[in-house]
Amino acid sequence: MRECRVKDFFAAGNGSPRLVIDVEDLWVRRDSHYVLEGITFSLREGTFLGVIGPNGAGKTTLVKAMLGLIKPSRGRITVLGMSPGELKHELHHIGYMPQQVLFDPYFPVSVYDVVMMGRTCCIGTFRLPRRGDREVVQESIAAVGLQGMEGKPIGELSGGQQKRAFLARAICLETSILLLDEPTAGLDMDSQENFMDLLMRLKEEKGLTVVFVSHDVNILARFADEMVCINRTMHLHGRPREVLGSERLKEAYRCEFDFLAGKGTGGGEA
């Protein structure tokens, strides 16, 4: 039933792009305070948003509110027409990259096991991978530009060409939604361009819709359709011309802002 809902969700519509996420009026509670409030925005499919925000903003807990891994407080999240509870017996639906993960870089995983991992909601519990299995993680694998490595321990790759077996681990389902979290972090600024061109290629390629979280200002400008701003609160939802140049984006990171954003990068140049 929840797959024929799936299947009706990406049948039904009149050649606009359709609504894939939907949160409204979302707040979540954390021990003995909210630590989001009030959040409302909307995202067609093919979209790609961008979320910033200071530490402890709560852009990983929106997030975790949209897999529905949190349990919102108050309000609604609709991901593919579904809440997340619903939606949870069809997370292939959705790839997730965390913002770290966690592995003993000695332990001998390959990279082909390590996207592999990506196939459990697909394959089942105590089950092997079937010959389909295989192939697409074969095809993952060689879409991030890591075919060759597949025999690789991941604890050996560079720390990009990690990123792009966990990115590749995120695609390998029936993935329409890419939910990334801080994917870029730790990398320099080679590398951050080399994952940006890669993930942008796969959006067009796979027609997906992303939803990036990041503390790097500038390069959410250059690459989003959209950017929300949220403190907590959502303090802007537009595109990044519009939010780079809005007074409330220094309100909203206070003093942080100027060292993120860079001498000039204020003026709102996307």
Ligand SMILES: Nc1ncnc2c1ncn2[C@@H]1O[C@H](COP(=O)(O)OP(=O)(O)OP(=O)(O)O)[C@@H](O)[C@H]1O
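From a predicted model like this one, the values you see are computed outputs, not experimental measurements. Take the two forms, find the largest set of C-alpha atoms that superpose within 1.5 Å, and that set is the rigid core. Residue numbers count along the first chain shown, from 1. First, how it differs from the form predicted in complex with the named molecule.
Core-superposed comparison between the two forms: the CA of residue 160 exceeds or equals a 2 Å shift.
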Contents of the next structure:
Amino acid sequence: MRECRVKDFFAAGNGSPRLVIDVEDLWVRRDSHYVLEGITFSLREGTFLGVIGPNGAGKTTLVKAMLGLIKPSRGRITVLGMSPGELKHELHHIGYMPQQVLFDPYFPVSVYDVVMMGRTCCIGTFRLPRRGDREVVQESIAAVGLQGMEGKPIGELSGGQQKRAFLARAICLETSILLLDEPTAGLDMDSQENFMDLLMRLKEEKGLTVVFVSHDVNILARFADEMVCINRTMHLHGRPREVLGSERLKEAYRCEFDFLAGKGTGGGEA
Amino acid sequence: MWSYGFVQRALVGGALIAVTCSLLSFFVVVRRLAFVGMGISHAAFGGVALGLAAGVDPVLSAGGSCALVALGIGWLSRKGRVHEDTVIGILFVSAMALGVVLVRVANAYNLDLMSYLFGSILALSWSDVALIAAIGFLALLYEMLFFKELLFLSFDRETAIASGLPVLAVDYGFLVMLSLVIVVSIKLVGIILVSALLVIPAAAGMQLSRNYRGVMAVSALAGLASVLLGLYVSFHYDLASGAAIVLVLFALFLLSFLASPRRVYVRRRQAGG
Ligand SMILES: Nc1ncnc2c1ncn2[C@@H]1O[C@H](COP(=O)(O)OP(=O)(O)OP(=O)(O)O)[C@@H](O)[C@H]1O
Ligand SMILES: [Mg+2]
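In place of the form predicted on its own, output the structure of the form predicted in complex with the named molecule.
Next comes the full complex, and the chain you just saw is listed first.
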């Protein structure tokens, strides 16, 4: 019964790509002031959305609002055809990688245990991991290049390796949506490439819809299908070249520089 | 010593308490609930005093006061504005103060009260042992059924909530189980000392293992050893059983600390520069 809301969502429709995420006039208040005002956009199945904006722009807030972790004061969010209240029971269909995982470095769990945590809700209450679960976990660990480190305590990994473990945890679900909050920040060049390769492969294989928050415009210019730029309000939404080339981007960042000037940004839309 | 009925009861009940408390202690330690455990157990003092004053079974009234304080801690700290440790600091001293007043009213400053405070090897009846077994079974069943949820929530609360875990059931469930276990343990271990059994075993386990399976195995062994050894000492030297158990437990913790591979690693690093 739990599975059927999401299955219904994907079974319905007439062949055209469905709106997986639909945000309409979203206002979010934190403490006394609004940090998001009138955000509107929608995302079709299989789209890679890059989200940019200066520090404190409300990107993390937007992601958390999509997960139902923060209540909007106004507006509507629909994910997989469900309101946040209905989504509560289907959250295991969304892979989430927070910007920062605050954990105790002495917590006695291995990399394998951490990735298996991602499957907690897929396994279901009162159940133990089955063979399928263990295989998916192993695959995810291999996919992020941590094979051979399964048994290591999570606190003994480097920061970048920990990030990869948390990515493995986000992708080991039967997800249709990945919400990634600055997943490549702090990774070395090589790991970033591997990470993006892996992400694009997963996206193709599973038809994933990806929301990718990042300050790295190079990566987004290469891989994103669409981009939004927010700074409390919605400033831009469009193809990466349009967004990065726009005059209004400077307005959002309140500074003067050319986003497309750097090398490697001319690759255009992926 | 083994032929005495009260020793047999203390041993069986003590072994059950030891295993239950030490297996719960893992989550008490990793979720930083050591002070919560202390708060709940001290709240039992108010309940015991109420029972003695009103002529009700003190275990019943203590159960009520512990569960109330446990839920109060969960509820007040969830409402925000006040930190969990502040809430505990408010609730448990209030319950204890109430206990002191009630004890005076009932004129119950007697041996009975002392045995509730520090535990007595003479205290358990077979029906107490049966109650310990039932509550212990319930608590361990709960921990087993919700183990992966508890682990996820303890490790990374935010992502656990974002993945749709039943947070309330897991959080409050654990607090309630904790208070039930504390209540049935106080006759043998004592109100003041029972929280040690909910902290030290896992702390010793964390010294010796870097995986939760190992931690839990070590803590169960440490808990069991301390209770059995503590009861032996208590019988031979006529000491309060709770105090004897805690001292043995502390010695075991020191041993595990000295033997810890982590500590050796630190020392070598310092020596190496
Ligand atoms: N827990 C909180 N309580 C109150 N206000 C908050 C909280 N977290 C964030 N804010 C405020 O909300 C605004 C948006 O924060 P958010 O974390 O969404 O920014 P961001 O775009 O993710 O920034 P960054 O690029 O630094 O990650 C900020 O102005 C911040 O001060
Ligand atoms: Mg952020």
